[in-house]
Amino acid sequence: MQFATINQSGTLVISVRERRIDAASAIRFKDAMREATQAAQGRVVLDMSGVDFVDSSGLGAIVASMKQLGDGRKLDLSGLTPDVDRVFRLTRMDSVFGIYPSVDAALGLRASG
């Protein structure tokens, strides 16, 4: 799984660099944010823009990886495409999850323009 992480702000950005997260790739997402997220501090924010589909599995590895984090810590989202968007509103995860439409929009930064 490929994952850009950058600090910003205090708060760790995770951008995932795969169109899907499926049962094909639930595990290794999941390992992947355990590592990137290990030494952390307080907010995660994952941008998930380039992410074109979640499944059951991708959907899982998520709240897998936002239990992973323990508490005082928080995982928000950020950039989800509409059909990914759909699933999380059909669950009902969009109340479980921050969602942001923008990593900016998560981290309350200005859009220059």
Second form
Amino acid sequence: MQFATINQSGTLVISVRERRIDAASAIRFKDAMREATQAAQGRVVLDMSGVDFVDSSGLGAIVASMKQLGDGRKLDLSGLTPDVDRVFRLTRMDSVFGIYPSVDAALGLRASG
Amino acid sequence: MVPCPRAEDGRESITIIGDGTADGVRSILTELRQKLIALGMMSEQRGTVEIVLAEALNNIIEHAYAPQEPGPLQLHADLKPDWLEIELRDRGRPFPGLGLPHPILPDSSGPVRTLPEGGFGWYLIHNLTDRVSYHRVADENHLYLGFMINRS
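Next up, the form predicted together with the partner chain in place of the form predicted on its own?
Full complex below, order starting with the chain above.
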């Protein structure tokens, strides 16, 4: 599972560099999230704009990633592609996460260009 | 994959055989996606089909087959003018009580530590299909999934 991470004014932004978070990759995703988030504190934004498929195993792994953050740390999501967005809405998980159209929107920045 | 020649009545059929593993499921879904793109199915409907099949196939590899003894998966799809009909076959254990699980959405209204990490599969399958049925035939499970389709 490949991630690109940046720390921007106290928020850790993790961009998923794989197209699928599914049963075949859910455990690797959860492990990679633990590794990417354990050194930082505070809010995490997961940029999903490169992910075009999430099944319920992947959804479970994203929920588990929020739980393993602990201490009330917030996991927000940005850039959900249409099929991924649909899975979050149908399962009502869109009410559990903060969901933003883009990383800039999640960070409260105006889109550039 | 065995694509059949284009039939005169506008039907297409596709058969894909795969391994009952998470990687096997992925490769079946990837093959089917390519085929449905080639047949001109619209993106939103392909997405629907892919989510449903992912849930149904994952259910087979997690519950019908024992983790140490994965068996084969077979997908047969018939694309008709108004319907996509898909039958999944496996040789694993039957559904308990020979019936489909009820589509119950796990409760996600509680605090973070109580949030569900699974149990969404049958809810998604029932919500995104227009017909679902199950038959135990000899030592095989046959799961039928039907989707009404709008062609562009």
